[in-house]
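One chain comes next, on its own, written out as structure tokens in the form predicted alone.
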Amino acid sequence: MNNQPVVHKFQQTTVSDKAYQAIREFIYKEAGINLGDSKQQLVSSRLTKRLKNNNLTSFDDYADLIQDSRNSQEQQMAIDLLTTNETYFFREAAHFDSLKTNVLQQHPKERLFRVWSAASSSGEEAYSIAMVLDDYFGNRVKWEIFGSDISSRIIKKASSGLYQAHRIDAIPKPFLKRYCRKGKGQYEGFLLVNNSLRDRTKFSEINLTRPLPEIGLFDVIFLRNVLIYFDNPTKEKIIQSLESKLRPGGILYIGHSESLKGMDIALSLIAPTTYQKK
């Protein structure tokens, strides 16, 4: 007789066509993101642990779970996991050069300068902008940065300003010395953005496919490497919404693989991936 204990292993790694279609519909409805026809592996890699956490054995069961509005906490978790994108400091550096040479030089010193990092993820973009503004303006001009993302979990991380040291390689050395603190003890291997920047950089959870809250007007909006995840009608809706938050003459930066061509918007292309409100 075999007295060996029976060990049950969690082996769910595949997503059925039915479950994938349901999850696609869920994330499109909630976040406007079109996963396409072949992102089953991405869904599996990001959500498999949620099956285990909820004691489920299939993605079909998980799809049923998140389609039920009574499970709002799990719905938010699924949105967080499916929409979080990789980012890093000073990504697409040409935009930061453009910001400094073409925008900051022309800003009237008596007016507050406001920037919106509209898909800020874990905050690297927002803090990169903060370093540029503080370095250029000094005490001559008041400025502030607003960062937003659909993921509540990632917004919390961004607000902390704490990053693993290997993620900061692109920060210019003078900025690294002036604006960042090296972690010690339990924070060994981490870096903390200085309070002077964090105090002027605020983050909030915003779904860009929904009506925007009252957040005021901005001189510059960054919306980079995000539009590629949406279908064309959703892209145009988002851009029209952001356009309403730009001051006349304000600047919108998008990612280098993105375009606003053919959209019904009051923005003019003034340089590659750089648009100005008419």
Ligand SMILES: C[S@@+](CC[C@H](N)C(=O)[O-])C[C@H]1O[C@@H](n2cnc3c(N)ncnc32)[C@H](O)[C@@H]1O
The other form holds:
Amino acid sequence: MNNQPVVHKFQQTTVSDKAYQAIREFIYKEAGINLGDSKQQLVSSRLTKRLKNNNLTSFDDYADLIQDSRNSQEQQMAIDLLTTNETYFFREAAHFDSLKTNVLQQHPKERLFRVWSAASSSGEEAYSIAMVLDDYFGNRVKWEIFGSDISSRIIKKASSGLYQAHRIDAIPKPFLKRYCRKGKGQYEGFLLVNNSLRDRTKFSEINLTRPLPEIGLFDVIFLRNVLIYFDNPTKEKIIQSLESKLRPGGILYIGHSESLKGMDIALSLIAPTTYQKK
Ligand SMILES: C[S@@+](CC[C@H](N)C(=O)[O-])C[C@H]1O[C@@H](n2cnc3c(N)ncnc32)[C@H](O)[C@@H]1O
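Can you now output the form predicted in complex with this ligand? The one shown was the form predicted alone.
And the full complex, kicking off with our chain again.
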């Protein structure tokens, strides 16, 4: 590597090589996220405001700050800002069709049906699943959804069930009518997911690279568009830990650009990006 610091300008704030390496190690250690060699620009654009907030003038000082475990609040803030939370309702729609036609149909009506949206981001995935379950099961089967993410900020947003109206394009019209309310007054331009779905959809902060808490077993786990941020050993560890939370015969959906090829896991590929626990 070149000895000169790679310096990127963003609103007069630069990220030296040394600071970048330290921040890169921090986010890998805390979240398993592999930033790669050249995301200085991303680090600068996302964290510059934290420098100002902490009255610091350099990323070297900020790196020192977040490496100290006594600054856990700032550590969480940095994790929140360095994660990518891009998501939308009914993203990768084929999984919702597969859920309906292959999974819900076979579920015995006496048993509670449980789904986990792991790495849920702001909740659009979890509420999309909720709409499909409510529509299919009606009052015949009890169901619940658990959503989790490493980012505390995004989990708060998910729990609120409140979204900007322009973000809801992919929700099928009949679902929009049945499961969402348009905001009025100060909530003009927003849309609220109905209580009937929010009551059955709970969110909690979970870091998938750490031992998982007691959350019970699930019929289906959605783990989509998060594996891309991890290296292979981290991916394998996460999948092994998630498969212990699947019922026998349970289903795992991963994102369309992700793969579990070559991993030592107890899951069989039954359709593209769809795995079943043996
Ligand atoms: C791109 S979003 C995907 C959201 C949704 N699953 C989807 O497909 O639209 C990735 C999410 O993974 C979360 N994430 C990243 N690292 C994580 C970790 N170690 N544990 C739990 N969540 C993590 C991020 O905070 C982010 O909200």
